[in-house]
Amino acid sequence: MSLHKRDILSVKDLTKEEIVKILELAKWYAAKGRTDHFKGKVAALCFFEPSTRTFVSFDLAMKYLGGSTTGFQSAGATSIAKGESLQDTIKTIDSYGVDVIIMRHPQIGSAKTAADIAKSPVVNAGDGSNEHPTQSLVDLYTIQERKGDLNNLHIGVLGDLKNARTVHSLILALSHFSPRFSFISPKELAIDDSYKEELKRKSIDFREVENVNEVIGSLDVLYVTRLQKERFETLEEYEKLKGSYNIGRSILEGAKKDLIILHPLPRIDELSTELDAVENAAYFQQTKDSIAVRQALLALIFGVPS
(Lines of atoms letter the chains of each structure in order from A and count residues from 1; the text may use other names and numbers.)
(Lines give C-alpha, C1' and ligand atoms only; values in the text may rest on other atoms or scores of the structure.)
Protein backbone atom coordinates (compact mmCIF):
# COMPACT_ATOMS: atom_id res chain seq x y z
CA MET A 1 0.00 0.00 0.00
CA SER A 2 1.31 3.43 -0.90
CA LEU A 3 -0.21 6.89 -0.84
CA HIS A 4 3.11 8.43 -1.87
CA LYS A 5 2.43 11.56 -3.95
CA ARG A 6 -1.20 10.53 -4.49
CA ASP A 7 -4.11 12.93 -4.85
CA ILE A 8 -6.82 12.47 -2.21
CA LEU A 9 -9.93 13.98 -3.76
CA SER A 10 -12.60 11.60 -2.46
CA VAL A 11 -13.01 8.88 0.12
CA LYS A 12 -13.35 6.63 -2.91
CA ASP A 13 -9.63 7.20 -3.54
CA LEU A 14 -8.89 5.16 -0.41
CA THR A 15 -9.33 1.44 0.11
CA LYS A 16 -10.45 0.02 3.44
CA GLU A 17 -6.88 -1.13 4.09
CA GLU A 18 -5.56 2.38 3.44
CA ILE A 19 -8.12 3.92 5.77
CA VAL A 20 -7.17 1.46 8.51
CA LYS A 21 -3.48 2.27 7.98
CA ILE A 22 -4.13 6.01 8.27
CA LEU A 23 -6.05 5.48 11.52
CA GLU A 24 -3.29 3.26 12.94
CA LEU A 25 -0.62 5.81 12.07
CA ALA A 26 -2.75 8.63 13.49
CA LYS A 27 -2.81 6.82 16.83
CA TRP A 28 0.98 6.64 16.69
CA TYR A 29 1.29 10.36 15.96
CA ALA A 30 -1.21 11.22 18.70
CA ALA A 31 1.02 9.43 21.20
CA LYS A 32 4.34 10.56 19.72
CA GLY A 33 3.72 14.30 19.81
CA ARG A 34 6.06 16.58 17.88
CA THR A 35 8.88 15.33 15.65
CA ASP A 36 10.94 16.57 12.71
CA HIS A 37 9.38 14.10 10.24
CA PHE A 38 8.25 16.87 7.88
CA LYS A 39 11.46 18.91 8.03
CA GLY A 40 11.94 20.64 4.68
CA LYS A 41 8.38 19.88 3.53
CA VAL A 42 6.01 22.70 2.54
CA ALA A 43 2.21 22.55 2.28
CA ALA A 44 0.26 25.17 0.35
CA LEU A 45 -3.05 25.78 2.11
CA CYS A 46 -5.28 27.15 -0.66
CA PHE A 47 -8.58 27.94 1.04
CA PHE A 48 -10.99 29.82 -1.22
CA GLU A 49 -13.67 29.43 1.48
CA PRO A 50 -13.53 30.27 5.21
CA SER A 51 -12.23 27.64 7.60
CA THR A 52 -11.23 27.39 11.24
CA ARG A 53 -10.66 23.73 12.14
CA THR A 54 -9.50 22.30 8.81
CA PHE A 55 -7.12 25.16 8.03
CA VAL A 56 -5.60 25.38 11.49
CA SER A 57 -5.27 21.62 11.98
CA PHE A 58 -3.52 21.14 8.63
CA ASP A 59 -1.27 24.11 9.47
CA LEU A 60 -0.37 22.64 12.86
CA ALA A 61 -0.05 19.11 11.44
CA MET A 62 2.78 20.42 9.28
CA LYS A 63 4.43 22.66 11.87
CA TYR A 64 4.29 20.18 14.76
CA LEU A 65 6.31 17.76 12.60
CA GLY A 66 8.88 20.32 11.50
CA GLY A 67 7.35 21.36 8.18
CA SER A 68 6.04 24.72 7.04
CA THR A 69 3.02 26.17 5.28
CA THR A 70 2.08 28.96 2.93
CA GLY A 71 -1.23 29.96 1.43
CA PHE A 72 -4.41 31.92 2.06
CA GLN A 73 -7.80 31.68 3.76
CA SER A 74 -10.12 33.42 1.30
CA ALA A 75 -10.47 33.99 -2.42
CA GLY A 76 -10.50 37.71 -1.68
CA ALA A 77 -6.88 37.48 -0.55
CA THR A 78 -5.74 36.21 -3.96
CA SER A 79 -5.70 37.40 -7.56
CA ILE A 80 -9.00 35.55 -7.98
CA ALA A 81 -10.46 38.83 -6.71
CA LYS A 82 -8.92 40.51 -9.77
CA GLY A 83 -10.44 37.98 -12.15
CA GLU A 84 -7.69 35.33 -12.27
CA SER A 85 -8.91 31.81 -13.02
CA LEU A 86 -8.62 28.91 -10.59
CA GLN A 87 -6.45 27.16 -13.13
CA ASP A 88 -3.88 29.98 -13.23
CA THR A 89 -3.86 30.26 -9.45
CA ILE A 90 -3.10 26.54 -9.09
CA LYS A 91 -0.44 26.67 -11.83
CA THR A 92 1.23 29.48 -9.90
CA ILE A 93 1.17 27.69 -6.55
CA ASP A 94 2.40 24.46 -8.14
CA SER A 95 5.29 26.24 -9.86
CA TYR A 96 6.76 27.12 -6.46
CA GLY A 97 7.61 23.47 -5.83
CA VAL A 98 5.43 22.85 -2.78
CA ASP A 99 5.13 19.26 -1.57
CA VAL A 100 1.33 19.20 -1.33
CA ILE A 101 -1.59 21.47 -2.18
CA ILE A 102 -4.46 21.34 0.32
CA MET A 103 -7.47 23.05 -1.21
CA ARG A 104 -10.96 24.15 -0.19
CA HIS A 105 -13.21 25.69 -2.82
CA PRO A 106 -16.97 26.35 -3.17
CA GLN A 107 -17.33 24.57 -6.52
CA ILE A 108 -18.03 20.85 -6.81
CA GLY A 109 -15.18 19.22 -8.73
CA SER A 110 -12.70 22.03 -8.09
CA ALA A 111 -10.24 19.70 -6.36
CA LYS A 112 -10.24 17.45 -9.43
CA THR A 113 -9.59 20.51 -11.61
CA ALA A 114 -6.59 21.39 -9.44
CA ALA A 115 -5.28 17.83 -9.46
CA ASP A 116 -5.45 17.68 -13.24
CA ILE A 117 -3.21 20.76 -13.42
CA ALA A 118 -0.76 20.36 -10.55
CA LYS A 119 2.29 18.12 -10.41
CA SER A 120 2.14 18.30 -6.61
CA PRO A 121 -0.37 15.98 -4.90
CA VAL A 122 -3.70 17.65 -4.12
CA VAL A 123 -5.76 16.98 -0.98
CA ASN A 124 -9.42 17.96 -1.10
CA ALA A 125 -10.32 19.97 2.01
CA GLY A 126 -13.89 20.44 0.77
CA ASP A 127 -15.25 21.08 -2.72
CA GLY A 128 -18.66 22.70 -2.45
CA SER A 129 -21.34 20.30 -1.27
CA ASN A 130 -19.49 17.31 -2.71
CA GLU A 131 -16.95 15.80 -0.29
CA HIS A 132 -14.57 16.45 2.59
CA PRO A 133 -12.52 13.23 2.75
CA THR A 134 -10.07 14.18 5.48
CA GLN A 135 -12.93 15.11 7.83
CA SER A 136 -14.35 11.61 7.42
CA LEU A 137 -10.99 10.16 8.46
CA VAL A 138 -11.12 12.32 11.58
CA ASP A 139 -14.68 11.17 12.25
CA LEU A 140 -13.72 7.50 11.93
CA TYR A 141 -10.73 7.96 14.21
CA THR A 142 -12.84 9.57 16.94
CA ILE A 143 -15.53 6.89 16.65
CA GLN A 144 -12.89 4.16 16.90
CA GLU A 145 -11.28 5.80 19.92
CA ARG A 146 -14.60 6.16 21.73
CA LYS A 147 -16.31 2.91 20.68
CA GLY A 148 -13.25 0.67 20.37
CA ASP A 149 -14.38 -0.67 16.98
CA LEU A 150 -15.78 0.70 13.73
CA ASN A 151 -17.67 -2.41 12.73
CA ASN A 152 -21.43 -3.06 12.90
CA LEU A 153 -22.45 0.28 14.39
CA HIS A 154 -25.83 1.98 14.05
CA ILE A 155 -25.08 5.51 12.87
CA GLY A 156 -27.69 8.27 12.98
CA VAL A 157 -26.92 11.17 10.64
CA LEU A 158 -29.01 14.24 11.35
CA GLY A 159 -29.32 17.59 9.62
CA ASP A 160 -28.66 18.97 6.17
CA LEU A 161 -27.87 15.68 4.48
CA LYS A 162 -28.36 17.17 1.03
CA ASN A 163 -25.63 19.80 1.24
CA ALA A 164 -23.24 18.65 3.99
CA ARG A 165 -20.06 17.37 2.34
CA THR A 166 -18.87 15.91 5.65
CA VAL A 167 -21.91 13.61 5.64
CA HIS A 168 -21.25 12.45 2.10
CA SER A 169 -17.67 11.48 2.86
CA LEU A 170 -18.62 9.88 6.18
CA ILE A 171 -21.17 7.60 4.53
CA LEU A 172 -18.65 6.45 1.95
CA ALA A 173 -15.92 5.88 4.54
CA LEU A 174 -18.10 4.00 7.02
CA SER A 175 -19.54 1.79 4.27
CA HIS A 176 -16.37 -0.34 4.60
CA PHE A 177 -17.31 -1.34 8.15
CA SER A 178 -20.78 -2.93 7.88
CA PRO A 179 -22.76 -0.07 9.41
CA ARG A 180 -26.48 0.53 9.68
CA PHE A 181 -27.60 4.07 8.91
CA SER A 182 -30.57 6.15 9.99
CA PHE A 183 -30.83 9.36 7.97
CA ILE A 184 -32.71 12.03 9.93
CA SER A 185 -33.74 15.20 8.12
CA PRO A 186 -36.61 17.22 6.68
CA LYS A 187 -37.59 15.85 3.28
CA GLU A 188 -36.15 18.95 1.62
CA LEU A 189 -32.71 18.12 3.02
CA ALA A 190 -32.71 14.36 2.41
CA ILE A 191 -29.58 12.52 1.33
CA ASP A 192 -29.08 12.41 -2.43
CA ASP A 193 -30.25 9.26 -4.22
CA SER A 194 -26.71 8.53 -5.46
CA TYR A 195 -25.56 7.76 -1.91
CA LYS A 196 -28.58 5.57 -1.26
CA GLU A 197 -27.84 3.65 -4.45
CA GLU A 198 -24.25 3.16 -3.31
CA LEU A 199 -25.45 1.73 0.00
CA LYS A 200 -27.92 -0.57 -1.75
CA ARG A 201 -25.14 -1.79 -4.02
CA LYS A 202 -23.11 -2.71 -0.94
CA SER A 203 -26.15 -4.27 0.80
CA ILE A 204 -25.94 -1.76 3.66
CA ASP A 205 -29.14 -1.24 5.61
CA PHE A 206 -30.50 2.28 5.98
CA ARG A 207 -33.75 4.06 6.74
CA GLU A 208 -34.96 7.65 6.41
CA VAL A 209 -36.92 9.40 9.16
CA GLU A 210 -37.77 12.99 10.06
CA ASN A 211 -37.80 12.59 13.85
CA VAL A 212 -34.70 11.51 15.73
CA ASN A 213 -36.83 10.02 18.52
CA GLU A 214 -37.87 7.22 16.14
CA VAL A 215 -34.33 5.79 16.19
CA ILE A 216 -32.47 7.29 19.16
CA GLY A 217 -32.84 4.20 21.34
CA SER A 218 -30.73 1.97 19.10
CA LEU A 219 -28.08 4.45 17.92
CA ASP A 220 -24.40 3.97 18.73
CA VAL A 221 -23.40 7.27 17.13
CA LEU A 222 -25.39 10.44 16.41
CA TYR A 223 -23.68 12.63 13.81
CA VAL A 224 -25.19 16.12 13.71
CA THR A 225 -24.67 18.76 11.01
CA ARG A 226 -25.75 22.37 10.59
CA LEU A 227 -27.91 23.76 7.81
CA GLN A 228 -25.46 24.75 5.10
CA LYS A 229 -26.74 28.30 4.63
CA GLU A 230 -24.16 29.08 1.96
CA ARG A 231 -25.44 26.21 -0.21
CA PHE A 232 -29.08 27.29 -0.31
CA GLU A 233 -30.31 28.88 -3.52
CA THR A 234 -32.34 31.53 -1.69
CA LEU A 235 -32.40 33.02 1.80
CA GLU A 236 -36.15 32.33 1.95
CA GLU A 237 -35.52 28.61 1.47
CA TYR A 238 -32.99 28.65 4.30
CA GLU A 239 -35.23 30.60 6.65
CA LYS A 240 -38.07 28.15 6.02
CA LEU A 241 -35.98 25.23 7.27
CA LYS A 242 -33.92 27.02 9.90
CA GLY A 243 -34.52 25.54 13.34
CA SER A 244 -35.80 22.24 11.96
CA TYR A 245 -33.97 20.44 14.74
CA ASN A 246 -32.17 21.15 17.98
CA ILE A 247 -30.33 18.48 19.94
CA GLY A 248 -30.08 19.03 23.70
CA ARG A 249 -29.64 16.96 26.85
CA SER A 250 -33.16 15.59 26.62
CA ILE A 251 -32.03 13.44 23.68
CA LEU A 252 -30.07 11.29 26.14
CA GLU A 253 -33.18 10.18 28.02
CA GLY A 254 -34.06 7.56 25.43
CA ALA A 255 -30.53 6.85 24.21
CA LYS A 256 -27.96 4.17 24.98
CA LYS A 257 -25.67 5.19 27.82
CA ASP A 258 -22.64 4.92 25.56
CA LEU A 259 -24.10 6.89 22.66
CA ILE A 260 -21.55 9.33 21.27
CA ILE A 261 -22.52 12.61 19.63
CA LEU A 262 -20.37 13.99 16.84
CA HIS A 263 -20.48 17.26 14.90
CA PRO A 264 -17.88 18.47 12.38
CA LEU A 265 -18.51 22.09 13.53
CA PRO A 266 -19.20 24.94 13.26
CA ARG A 267 -22.58 24.63 14.92
CA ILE A 268 -25.34 27.21 14.81
CA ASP A 269 -28.52 26.26 16.71
CA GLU A 270 -28.82 22.54 15.94
CA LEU A 271 -26.66 21.35 18.85
CA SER A 272 -27.08 22.85 22.30
CA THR A 273 -24.07 23.91 24.34
CA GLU A 274 -25.71 22.16 27.33
CA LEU A 275 -24.37 18.91 25.86
CA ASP A 276 -20.74 20.05 25.91
CA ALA A 277 -20.05 18.80 29.42
CA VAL A 278 -21.65 15.36 29.08
CA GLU A 279 -19.59 12.22 28.48
CA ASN A 280 -21.51 11.48 25.27
CA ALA A 281 -20.23 14.62 23.54
CA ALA A 282 -17.27 13.85 21.29
CA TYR A 283 -17.22 16.79 18.89
CA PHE A 284 -14.39 18.70 20.54
CA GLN A 285 -12.47 15.44 20.67
CA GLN A 286 -12.94 15.34 16.88
CA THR A 287 -11.29 18.75 16.72
CA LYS A 288 -8.37 17.57 18.85
CA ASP A 289 -8.00 14.32 16.89
CA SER A 290 -7.84 16.13 13.56
CA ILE A 291 -4.17 17.09 13.86
CA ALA A 292 -2.88 13.52 14.31
CA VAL A 293 -5.14 12.18 11.54
CA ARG A 294 -3.95 14.81 9.09
CA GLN A 295 -0.35 14.22 10.14
CA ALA A 296 -0.79 10.54 9.33
CA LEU A 297 -2.30 11.21 5.92
CA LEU A 298 0.41 13.71 5.00
CA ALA A 299 3.16 11.37 6.20
CA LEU A 300 1.89 8.67 3.84
CA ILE A 301 1.62 11.14 0.95
CA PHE A 302 5.15 12.41 1.61
CA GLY A 303 6.52 8.90 2.01
CA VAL A 304 7.96 9.85 5.40
CA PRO A 305 9.06 6.91 7.57
CA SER A 306 7.40 6.68 10.97
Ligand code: CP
The other form holds:
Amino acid sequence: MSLHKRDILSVKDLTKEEIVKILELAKWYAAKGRTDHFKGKVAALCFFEPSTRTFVSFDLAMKYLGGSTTGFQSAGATSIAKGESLQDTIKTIDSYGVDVIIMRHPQIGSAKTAADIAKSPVVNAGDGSNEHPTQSLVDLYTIQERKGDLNNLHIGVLGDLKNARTVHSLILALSHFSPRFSFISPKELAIDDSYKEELKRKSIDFREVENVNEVIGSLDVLYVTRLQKERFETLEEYEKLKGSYNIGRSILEGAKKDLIILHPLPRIDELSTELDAVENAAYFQQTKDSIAVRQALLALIFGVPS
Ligand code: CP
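Alt. form predicted together with the ligand, vs. the form predicted alone above:
Up next: the whole complex, starting with the chain shown before.
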Protein backbone atom coordinates (compact mmCIF):
# COMPACT_ATOMS: atom_id res chain seq x y z
CA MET A 1 0.00 0.00 0.00
CA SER A 2 1.23 3.51 -0.78
CA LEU A 3 1.79 6.21 1.86
CA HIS A 4 0.32 8.78 -0.55
CA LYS A 5 -1.91 11.21 1.39
CA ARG A 6 -1.98 8.89 4.43
CA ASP A 7 -2.23 10.05 8.06
CA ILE A 8 0.71 8.96 10.22
CA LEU A 9 -0.65 9.02 13.76
CA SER A 10 1.12 6.00 15.24
CA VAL A 11 3.91 3.60 14.35
CA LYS A 12 1.05 1.09 14.13
CA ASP A 13 -0.05 2.91 10.94
CA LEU A 14 3.11 1.64 9.22
CA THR A 15 3.96 -1.88 8.10
CA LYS A 16 7.50 -3.21 8.39
CA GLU A 17 7.84 -2.88 4.60
CA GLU A 18 6.78 0.78 4.76
CA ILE A 19 9.27 1.50 7.56
CA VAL A 20 12.06 -0.13 5.52
CA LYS A 21 11.01 1.89 2.46
CA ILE A 22 11.11 5.18 4.42
CA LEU A 23 14.59 4.34 5.74
CA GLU A 24 15.83 3.47 2.23
CA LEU A 25 14.49 6.71 0.78
CA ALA A 26 15.96 8.63 3.75
CA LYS A 27 19.39 7.28 2.81
CA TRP A 28 18.84 8.58 -0.71
CA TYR A 29 17.83 12.02 0.58
CA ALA A 30 20.78 12.08 3.01
CA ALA A 31 23.12 11.66 0.03
CA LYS A 32 21.17 13.98 -2.27
CA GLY A 33 20.54 16.83 0.19
CA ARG A 34 18.37 19.57 -1.25
CA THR A 35 16.01 19.02 -4.19
CA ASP A 36 13.09 20.85 -5.75
CA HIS A 37 10.94 17.72 -6.16
CA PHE A 38 7.97 19.16 -4.30
CA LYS A 39 8.03 22.81 -5.31
CA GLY A 40 4.70 24.40 -4.45
CA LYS A 41 3.83 21.94 -1.65
CA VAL A 42 3.02 23.53 1.71
CA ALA A 43 3.18 21.99 5.18
CA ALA A 44 1.35 23.54 8.13
CA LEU A 45 3.43 23.06 11.29
CA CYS A 46 0.88 23.24 14.11
CA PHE A 47 2.82 22.99 17.35
CA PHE A 48 0.75 23.48 20.49
CA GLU A 49 3.72 22.33 22.63
CA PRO A 50 7.38 23.43 22.66
CA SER A 51 9.85 21.86 20.25
CA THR A 52 13.30 22.56 18.89
CA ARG A 53 14.26 19.49 16.85
CA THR A 54 10.94 18.27 15.46
CA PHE A 55 9.76 21.74 14.44
CA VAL A 56 13.01 22.87 12.84
CA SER A 57 13.80 19.57 11.11
CA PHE A 58 10.30 19.30 9.58
CA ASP A 59 10.61 22.93 8.50
CA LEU A 60 13.98 22.23 6.87
CA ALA A 61 12.79 18.92 5.40
CA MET A 62 9.99 20.75 3.57
CA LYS A 63 12.38 23.44 2.34
CA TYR A 64 14.96 20.83 1.25
CA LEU A 65 12.19 19.22 -0.82
CA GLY A 66 11.55 22.55 -2.55
CA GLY A 67 8.36 23.22 -0.58
CA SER A 68 7.46 25.74 2.09
CA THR A 69 5.88 25.89 5.55
CA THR A 70 3.40 27.91 7.52
CA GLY A 71 2.05 27.53 11.03
CA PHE A 72 2.94 28.25 14.62
CA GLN A 73 5.24 27.00 17.36
CA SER A 74 3.18 27.86 20.41
CA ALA A 75 -0.50 27.58 21.32
CA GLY A 76 -0.12 30.98 22.99
CA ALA A 77 0.54 32.55 19.59
CA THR A 78 -2.78 31.30 18.19
CA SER A 79 -6.46 31.98 18.81
CA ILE A 80 -6.42 28.98 21.18
CA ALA A 81 -5.27 31.66 23.66
CA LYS A 82 -8.64 33.39 23.07
CA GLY A 83 -10.52 30.17 23.77
CA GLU A 84 -10.81 28.65 20.30
CA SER A 85 -11.04 24.85 20.19
CA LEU A 86 -8.49 22.47 18.65
CA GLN A 87 -11.23 21.33 16.26
CA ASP A 88 -11.88 24.85 14.90
CA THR A 89 -8.15 25.54 14.66
CA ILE A 90 -7.63 22.42 12.53
CA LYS A 91 -10.75 23.12 10.40
CA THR A 92 -9.31 26.57 9.69
CA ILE A 93 -5.83 25.33 8.76
CA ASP A 94 -7.36 22.58 6.61
CA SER A 95 -9.56 25.11 4.78
CA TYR A 96 -6.37 26.78 3.46
CA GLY A 97 -5.68 23.66 1.38
CA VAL A 98 -2.24 22.80 2.79
CA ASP A 99 -0.66 19.56 1.61
CA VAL A 100 0.08 18.17 5.06
CA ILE A 101 -0.61 19.13 8.69
CA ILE A 102 2.20 18.28 11.10
CA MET A 103 0.89 18.56 14.65
CA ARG A 104 2.24 18.41 18.20
CA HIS A 105 -0.21 18.70 21.06
CA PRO A 106 -0.18 17.83 24.80
CA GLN A 107 -3.31 15.63 24.67
CA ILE A 108 -3.17 11.90 23.98
CA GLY A 109 -5.24 11.22 20.85
CA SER A 110 -5.18 14.82 19.62
CA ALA A 111 -3.54 13.85 16.31
CA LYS A 112 -6.41 11.41 15.68
CA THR A 113 -8.91 14.17 16.50
CA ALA A 114 -7.21 16.39 13.92
CA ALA A 115 -7.06 13.60 11.32
CA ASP A 116 -10.78 12.90 11.74
CA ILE A 117 -11.48 16.56 10.89
CA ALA A 118 -8.89 17.36 8.22
CA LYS A 119 -8.95 16.40 4.55
CA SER A 120 -5.18 17.00 4.43
CA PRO A 121 -3.00 14.18 5.77
CA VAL A 122 -1.98 14.63 9.42
CA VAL A 123 1.41 13.62 10.82
CA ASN A 124 1.64 13.20 14.58
CA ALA A 125 4.69 15.09 15.85
CA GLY A 126 3.90 14.03 19.43
CA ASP A 127 0.54 13.67 21.20
CA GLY A 128 1.03 13.95 24.95
CA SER A 129 2.67 10.88 26.46
CA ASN A 130 1.28 8.63 23.73
CA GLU A 131 3.48 8.52 20.62
CA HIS A 132 6.03 10.34 18.47
CA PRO A 133 6.18 8.12 15.39
CA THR A 134 8.54 10.21 13.26
CA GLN A 135 11.12 10.29 16.07
CA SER A 136 11.17 6.50 16.06
CA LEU A 137 11.83 6.51 12.29
CA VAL A 138 14.81 8.78 12.99
CA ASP A 139 15.96 6.48 15.81
CA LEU A 140 15.80 3.42 13.55
CA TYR A 141 17.65 5.23 10.79
CA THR A 142 20.51 6.21 13.11
CA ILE A 143 20.69 2.71 14.61
CA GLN A 144 20.86 1.21 11.12
CA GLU A 145 23.54 3.66 10.05
CA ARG A 146 25.67 2.93 13.11
CA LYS A 147 25.09 -0.82 13.52
CA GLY A 148 24.64 -1.75 9.86
CA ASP A 149 21.55 -3.84 10.65
CA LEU A 150 18.40 -3.34 12.70
CA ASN A 151 17.85 -7.03 13.42
CA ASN A 152 18.52 -9.00 16.60
CA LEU A 153 19.79 -6.12 18.75
CA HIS A 154 19.66 -5.90 22.54
CA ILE A 155 18.17 -2.48 23.27
CA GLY A 156 18.31 -0.92 26.74
CA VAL A 157 15.66 1.75 27.21
CA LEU A 158 16.41 3.92 30.22
CA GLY A 159 14.40 6.63 31.91
CA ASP A 160 10.82 7.81 32.12
CA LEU A 161 9.30 4.87 30.26
CA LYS A 162 5.82 5.71 31.51
CA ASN A 163 5.64 9.17 29.98
CA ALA A 164 8.21 9.29 27.17
CA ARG A 165 6.32 9.10 23.87
CA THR A 166 9.53 8.52 21.91
CA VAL A 167 10.03 5.30 23.90
CA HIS A 168 6.52 4.08 23.09
CA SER A 169 6.97 4.61 19.36
CA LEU A 170 10.49 3.13 19.45
CA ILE A 171 9.27 -0.11 21.05
CA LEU A 172 6.55 -0.50 18.41
CA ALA A 173 8.91 0.30 15.52
CA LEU A 174 11.77 -1.95 16.66
CA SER A 175 9.36 -4.81 17.32
CA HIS A 176 9.48 -5.58 13.60
CA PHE A 177 13.20 -6.42 13.81
CA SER A 178 13.46 -9.26 16.37
CA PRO A 179 14.87 -7.16 19.23
CA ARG A 180 15.50 -7.99 22.88
CA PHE A 181 14.56 -5.19 25.26
CA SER A 182 15.79 -4.26 28.73
CA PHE A 183 13.59 -1.63 30.32
CA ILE A 184 15.53 0.33 32.93
CA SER A 185 13.61 2.74 35.15
CA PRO A 186 12.55 3.59 38.68
CA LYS A 187 9.44 1.51 39.52
CA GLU A 188 7.25 4.62 39.41
CA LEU A 189 8.18 5.22 35.76
CA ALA A 190 7.95 1.64 34.46
CA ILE A 191 6.69 0.91 30.97
CA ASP A 192 2.92 0.58 30.75
CA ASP A 193 1.43 -2.92 30.78
CA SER A 194 -0.09 -2.41 27.33
CA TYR A 195 3.41 -2.35 25.76
CA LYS A 196 4.44 -5.46 27.72
CA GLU A 197 1.31 -7.25 26.51
CA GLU A 198 2.10 -6.25 22.93
CA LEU A 199 5.65 -7.62 23.24
CA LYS A 200 4.38 -10.89 24.78
CA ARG A 201 1.88 -11.22 21.94
CA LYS A 202 4.76 -10.88 19.46
CA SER A 203 6.99 -13.28 21.48
CA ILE A 204 9.60 -10.54 21.96
CA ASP A 205 11.92 -11.03 24.92
CA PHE A 206 12.09 -8.24 27.52
CA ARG A 207 13.07 -7.73 31.13
CA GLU A 208 12.66 -4.90 33.60
CA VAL A 209 15.46 -3.69 35.89
CA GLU A 210 16.07 -0.61 38.03
CA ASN A 211 19.83 -0.34 37.53
CA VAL A 212 21.50 -0.08 34.12
CA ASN A 213 24.57 -1.93 35.43
CA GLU A 214 22.49 -5.13 35.53
CA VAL A 215 22.33 -5.21 31.72
CA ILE A 216 24.97 -2.85 30.34
CA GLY A 217 27.43 -5.60 29.38
CA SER A 218 25.21 -7.11 26.69
CA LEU A 219 23.55 -3.99 25.27
CA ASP A 220 24.01 -2.99 21.62
CA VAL A 221 22.01 0.22 22.04
CA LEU A 222 21.31 2.31 25.14
CA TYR A 223 18.37 4.67 24.56
CA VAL A 224 18.17 7.33 27.28
CA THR A 225 15.26 9.68 27.95
CA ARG A 226 14.74 12.55 30.38
CA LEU A 227 12.15 12.70 33.15
CA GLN A 228 9.14 14.17 31.37
CA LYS A 229 8.54 16.91 33.95
CA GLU A 230 5.55 18.34 32.05
CA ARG A 231 3.66 15.03 32.37
CA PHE A 232 3.96 14.63 36.16
CA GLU A 233 0.76 15.30 38.10
CA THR A 234 2.58 17.18 40.88
CA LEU A 235 5.95 18.92 41.20
CA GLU A 236 6.51 16.87 44.38
CA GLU A 237 6.37 13.60 42.43
CA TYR A 238 8.85 14.98 39.92
CA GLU A 239 11.25 16.24 42.60
CA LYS A 240 11.18 12.83 44.29
CA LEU A 241 12.53 11.14 41.14
CA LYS A 242 14.73 13.94 39.84
CA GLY A 243 18.35 12.79 39.56
CA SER A 244 17.43 9.11 40.04
CA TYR A 245 19.55 8.12 37.03
CA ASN A 246 22.55 9.70 35.35
CA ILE A 247 24.68 8.29 32.56
CA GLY A 248 28.30 9.44 32.37
CA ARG A 249 31.54 8.22 30.89
CA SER A 250 31.88 5.44 33.49
CA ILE A 251 28.98 3.58 31.80
CA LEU A 252 31.41 2.59 29.04
CA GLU A 253 33.64 0.59 31.41
CA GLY A 254 31.24 -2.35 31.52
CA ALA A 255 29.83 -1.92 28.02
CA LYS A 256 30.50 -3.51 24.63
CA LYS A 257 33.02 -1.42 22.68
CA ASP A 258 30.49 -0.79 19.93
CA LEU A 259 27.58 0.17 22.21
CA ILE A 260 25.78 3.20 20.81
CA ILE A 261 24.02 5.71 23.05
CA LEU A 262 20.89 7.37 21.73
CA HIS A 263 18.72 10.11 23.21
CA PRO A 264 15.84 11.87 21.43
CA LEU A 265 16.78 15.07 23.28
CA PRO A 266 16.30 17.48 24.95
CA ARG A 267 18.43 16.23 27.84
CA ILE A 268 18.44 17.73 31.29
CA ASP A 269 20.75 15.98 33.77
CA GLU A 270 20.36 12.28 32.88
CA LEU A 271 23.09 12.17 30.21
CA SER A 272 26.43 13.84 30.88
CA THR A 273 28.00 16.11 28.28
CA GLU A 274 31.27 14.24 28.97
CA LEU A 275 29.91 11.53 26.63
CA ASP A 276 29.36 13.91 23.71
CA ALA A 277 32.82 13.48 22.24
CA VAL A 278 33.01 9.68 22.52
CA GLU A 279 32.45 7.47 19.48
CA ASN A 280 29.56 5.68 21.22
CA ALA A 281 27.43 8.82 21.38
CA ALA A 282 24.91 8.95 18.53
CA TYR A 283 22.40 11.53 19.76
CA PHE A 284 23.63 14.43 17.66
CA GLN A 285 23.74 12.08 14.69
CA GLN A 286 20.02 11.49 15.37
CA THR A 287 19.36 15.22 15.10
CA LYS A 288 21.33 15.40 11.83
CA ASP A 289 19.64 12.29 10.39
CA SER A 290 16.18 13.61 11.20
CA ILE A 291 16.01 15.93 8.18
CA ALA A 292 16.54 13.18 5.58
CA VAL A 293 14.11 10.85 7.39
CA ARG A 294 11.43 13.55 7.43
CA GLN A 295 12.14 14.41 3.78
CA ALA A 296 11.55 10.75 2.93
CA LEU A 297 8.30 10.51 4.89
CA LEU A 298 6.94 13.73 3.39
CA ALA A 299 7.96 12.69 -0.13
CA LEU A 300 6.06 9.42 0.25
CA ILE A 301 2.99 11.26 1.60
CA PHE A 302 3.18 13.70 -1.34
CA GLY A 303 3.43 10.84 -3.79
CA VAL A 304 6.79 9.36 -4.69
CA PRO A 305 5.83 6.43 -6.95
CA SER A 306 5.92 3.14 -5.01
N1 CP B 1 13.07 14.80 19.99
C2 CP B 1 12.18 15.79 20.07
O3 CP B 1 10.96 15.58 19.89
O4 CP B 1 12.71 17.00 20.38
P5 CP B 1 11.90 18.38 20.41
O6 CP B 1 10.95 18.29 21.58
O7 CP B 1 12.94 19.45 20.55
O8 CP B 1 11.14 18.48 19.13
